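Shown here is one chain on its own, the form predicted alone, set out as structure tokens.
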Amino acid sequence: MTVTKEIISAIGKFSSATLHEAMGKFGDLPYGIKPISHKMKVCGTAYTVKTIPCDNTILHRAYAYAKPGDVLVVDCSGYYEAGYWGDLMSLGAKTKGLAGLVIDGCVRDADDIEAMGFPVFSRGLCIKGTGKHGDGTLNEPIILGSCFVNPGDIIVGDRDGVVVVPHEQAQDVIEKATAREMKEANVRKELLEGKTSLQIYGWDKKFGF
């Protein structure tokens, strides 16, 4: 399935949690990967990267090769004691039109990145620099936590976390997410009318109310 700008726009209207639920509680990246600023959101197609521990040369190649609208999704081989990404790389990636960075590792220069408005989701912050050996892979499948990420999958991130929507399931996920939001809208209406969640979901009969 071709992922169009319209599909990206449609999926980007949903929260990460809604998409995760719509996929049957699938597609979530490790919970430790969060935006460096709570206001940051990201949505775009995955350009996958795998670094060797404590080395970021391949990230310089990645943002140079990726296309506008791509999100760099990075596996740092389980090594977190380094700042793999900073303000200068963010400036370069933003200038090229990339949608953001999701990295299973740490970054630095957080204040400058936040000020320029480039979405960065990471495990945390680390001031330690990296080596420049240059090994790793580009635009090949990677695994983050228990989630496979393929090039071209759709990445959505917000304050709650990051979810991966397989590109071939995009239209189905949009439909299920839409249905879920309609259902939740009805629940909100009933809550405002004074019903409890026990009553709405029928649990009052099970637990007594």
Second form
6 protein chains.
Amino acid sequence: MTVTKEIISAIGKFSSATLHEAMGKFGDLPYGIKPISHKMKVCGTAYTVKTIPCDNTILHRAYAYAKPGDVLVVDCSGYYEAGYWGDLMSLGAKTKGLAGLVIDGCVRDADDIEAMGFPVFSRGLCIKGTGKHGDGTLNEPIILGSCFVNPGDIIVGDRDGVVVVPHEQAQDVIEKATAREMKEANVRKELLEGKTSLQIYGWDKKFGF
Amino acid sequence: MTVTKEIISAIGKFSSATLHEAMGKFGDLPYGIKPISHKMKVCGTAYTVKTIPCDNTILHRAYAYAKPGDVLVVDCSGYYEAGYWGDLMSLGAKTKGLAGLVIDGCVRDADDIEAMGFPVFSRGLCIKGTGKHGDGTLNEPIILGSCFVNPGDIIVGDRDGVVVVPHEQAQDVIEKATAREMKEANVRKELLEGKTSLQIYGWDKKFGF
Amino acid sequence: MTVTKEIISAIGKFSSATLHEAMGKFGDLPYGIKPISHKMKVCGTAYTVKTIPCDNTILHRAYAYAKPGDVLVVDCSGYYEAGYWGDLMSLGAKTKGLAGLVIDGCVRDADDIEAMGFPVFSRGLCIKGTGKHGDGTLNEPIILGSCFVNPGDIIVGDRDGVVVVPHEQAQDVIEKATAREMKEANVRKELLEGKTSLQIYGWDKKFGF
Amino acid sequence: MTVTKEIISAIGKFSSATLHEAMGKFGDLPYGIKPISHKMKVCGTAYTVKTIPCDNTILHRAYAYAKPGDVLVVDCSGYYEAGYWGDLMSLGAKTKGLAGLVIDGCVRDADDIEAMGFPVFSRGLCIKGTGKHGDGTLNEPIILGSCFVNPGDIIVGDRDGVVVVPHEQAQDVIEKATAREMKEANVRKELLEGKTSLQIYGWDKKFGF
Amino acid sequence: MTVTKEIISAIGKFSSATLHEAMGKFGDLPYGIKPISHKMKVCGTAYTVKTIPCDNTILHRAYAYAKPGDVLVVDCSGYYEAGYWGDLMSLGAKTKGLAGLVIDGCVRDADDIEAMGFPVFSRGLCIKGTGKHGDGTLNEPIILGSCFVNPGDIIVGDRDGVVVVPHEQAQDVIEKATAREMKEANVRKELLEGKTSLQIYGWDKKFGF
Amino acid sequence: MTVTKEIISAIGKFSSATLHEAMGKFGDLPYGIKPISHKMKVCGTAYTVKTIPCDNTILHRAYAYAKPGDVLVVDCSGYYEAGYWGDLMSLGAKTKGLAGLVIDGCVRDADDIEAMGFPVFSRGLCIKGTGKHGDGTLNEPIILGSCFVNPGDIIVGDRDGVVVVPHEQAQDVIEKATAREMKEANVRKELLEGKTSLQIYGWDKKFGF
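Alright, leaving the form predicted alone aside, put up the form predicted together with a further copy of the same chain.
Now the full complex is given, and it begins with the chain already shown.
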């Protein structure tokens, strides 16, 4: 299935938690990966990268080769404590039309990145410089935590975390997420009327209330 | 001793650090438990809960059974990395008049929870969904870190952390915290006049100055 | 070389990451040490302190003996989880003209410290009180992570982290950091014109583009 | 179903890994819990205990109340670094006919315990003494890692780790473990004849060989 | 350069620490990877494998495809806590003439593996069963810790740890390791004569003695 | 008080756990510091050393300057993962009559060290080579975990761990440890007669039996 702009736009309206639930509780990236600023959100197609430990050269290639709307999703080989990405790379990626960065490692220049509004999700901030050896892989499948990320999968991130929607499930996930939100709207109404979730979900018989 | 609204109100005016000191440096919960937003504060009587790992069903019962003014205090059996609580549960708990949530695990839907102003203190944010098995305990003593929490104890949390005041010590703690604040007001005045704490505390003889 | 106010002022205009790179990727303190508020910045000369675990008495001496413009840089002997510093000490240190605190441990009273505008960089916030035994060292060399800090070294901290510039390298680092910023300004311009960093750095031949 | 001596004896002949597989990959305790000596094995019925952090008084009650053939299975409330158990307690428990100890914390007096042949599985060795406050629970369900342990469940431990067989599944698990061992005996024979597991399991078509 | 049996045999006579030093302090695998029994040693050519988290199917293919004398070197995608390898796989690999296993994860059936004398180096022992999904890579470069392992590199492991000698450096490393051992033999003699290493290395002038 | 050979000899007869209890539950070093071989024991007077991270030059000076009967007690500035000590240094130290090494970091050449019978207590084994910068301190007070070690304190280590007896308390600790052992001998006798510790300690009234 082709992932159209409409699909990206539709998926991007859901929260990462809703999409995770709509997929049957799958696709969550490690919870240590968070936006560098609470308000940042990201949605786009995955351009996957694997760096060697403490080396960011391949990231320069990644954002040069990726296409507008892509989100770089980066495995740093388990070496978190380095600043793999900064303000210049953010500027270059943003200028090219990339949608954001999700990296299983640290970044730096947080103030400048925030000011330019380029969404960056990382393990944290670290000033430690990286090497320029250059090895790694570009747009091949990677694993973050226990989650597979394939090129072209849809990435949605917000303050709560990041979720990966396999591109072939996109349409199905949109339908399930929509259904979930409608159901939750009803629950919300009933909660405001003073019902407990035990009553709303019919658990009051089982547990007593 | 009955914990009256007046006592809760009086205790809630102190910071968690001041209460901790007033109790002789006791009652601090693990420092990884923090408000999801800097400005959140919580004060109320503990309704204690123990969940089984990665399962939140009992939390629905907890906020249905707790009384207005209660703070849910939750032990997740050492399994932090799951989203045990979200926006709907916050809405239900807030509607019932609960004072907040303190959980030794993660939550999700941070933006919505923050927007509705329900105080939530947790190990962090995580989208990972939980199971619906249901076991656990309700309003029995629990242990968070090395601190006991008994039903009815007074819970005070702010940006610095969370403290547990055993209900039978409430009156005594208020008096000691008041004395501490008065003493600190004097110290503050003297510091602004240019004295060092060595001089103020009389340590200048001992250490030289 | 004397570290003059002009040098401090000049160095304080660079970011911690830029100074780290200008020194050849050296001088970074452990990345877990961060400002308690995103906007805090610090720049000054190091007054080094080593506390014994969970004891803060020597910090009272430290800010009494340090001189205006100094930054207290504190090794807590690997025991992070305690509130070594708070609002009163911040007030005393600020009144004396100290430039800030960098501590490899936790602090408390974050709201009050933030309100008074005294820059504090720490491992986090913790209410747990400390002892009053008093041992430790004052203004002797310390090690934070794998980085040496000598009395009088220049400390620069911002949201990204903290860097230590050995006082004898100050002039050289200013020159290299200035050169780096000029080079980056050009890169920024070329990026905005649509060039990729592969082209700008001449890596397009090597990697293809 | 009554757990007879015959059942205990039959289950004790299998390795912990075989029983874990026979139950469909369930029942494994945290892998940090290991015998203090490679050669120790344990098999018996669980007498469950929960201690408060760094306090071992309730363990004296536990081995006084447990019956011959029981294995004490102990939750230390997440506080590992203390010596909850030693040579005297081992002597007392062994004299009473207990089958062993499985504790999610540390112990001490390893040489003496090993010499007397009382099986102890722990997080490691630690000399740090414990308090004598005394609270905790006796023979109520506990959780170790993500595994429930109920009083009377069958505990089997060896060098690889510890597994919990719910007492009501004992007969079924014996049958499945027996079947698994027979199947493995055949695999072993074929491997010795030079076949690969791809051929033995019929995966050679799928993967090529 | 072809890695002959003579080279393997020659390299296998050195300790892992000596080879690490002979290469200029490079090639050390993470120190958490240790033999399951103190006396195990391994030496052979690397057959590299990457498994997906908690899945060992590809390991069956690995030992079927590898050639006699190979050591399987396995990256488990950062998921340690599972029993990826056991007695049957050891038997199959040993029967095929493989030289051993080095895995950045756990194994099980330690007693049986030790009894058959197949060298296994791992993060520890764990009974937890793995899945049978099957993905991963075979004989492509992998990264363990910050160390690259290429197919055909020489792997040497003993009680102290594991080192990787790039195959093209083999001859050079043998010469340097030989020189180091000769030098150390002299140092040993002088130490036994009562000299200190300060005297032997000529540091007594610098430090005084 | 002078620490005579008689005192060292007398203290060395007690286990580390007994001495820790005799001092009122003080003096325990971090439990991660263990002998590299189960059977190793150490007893002697502390010669304290602080190394800079990943540098062992000062250890050569330490064993040259220390006197027969001393135990080197080494703080590695929190950087564990390096091989600070090996067979040659063990040989030199043993030849000089040193009593052993206790190091808060790793070592290498475990087989050779074990073979020569020089007691080494460490965080584990690691082949990674160290630098030769040389800084650090010699025979000044150090802190390991939360425990102070002063030059001349008595160090006792066995399989359970390591304890530090301040030299001025030596005589008192010998008396208390002797009393404790006599008391334990009686408990042992009563346990073998079938009494429980509840009965022996008189807790049967309180808890029921």
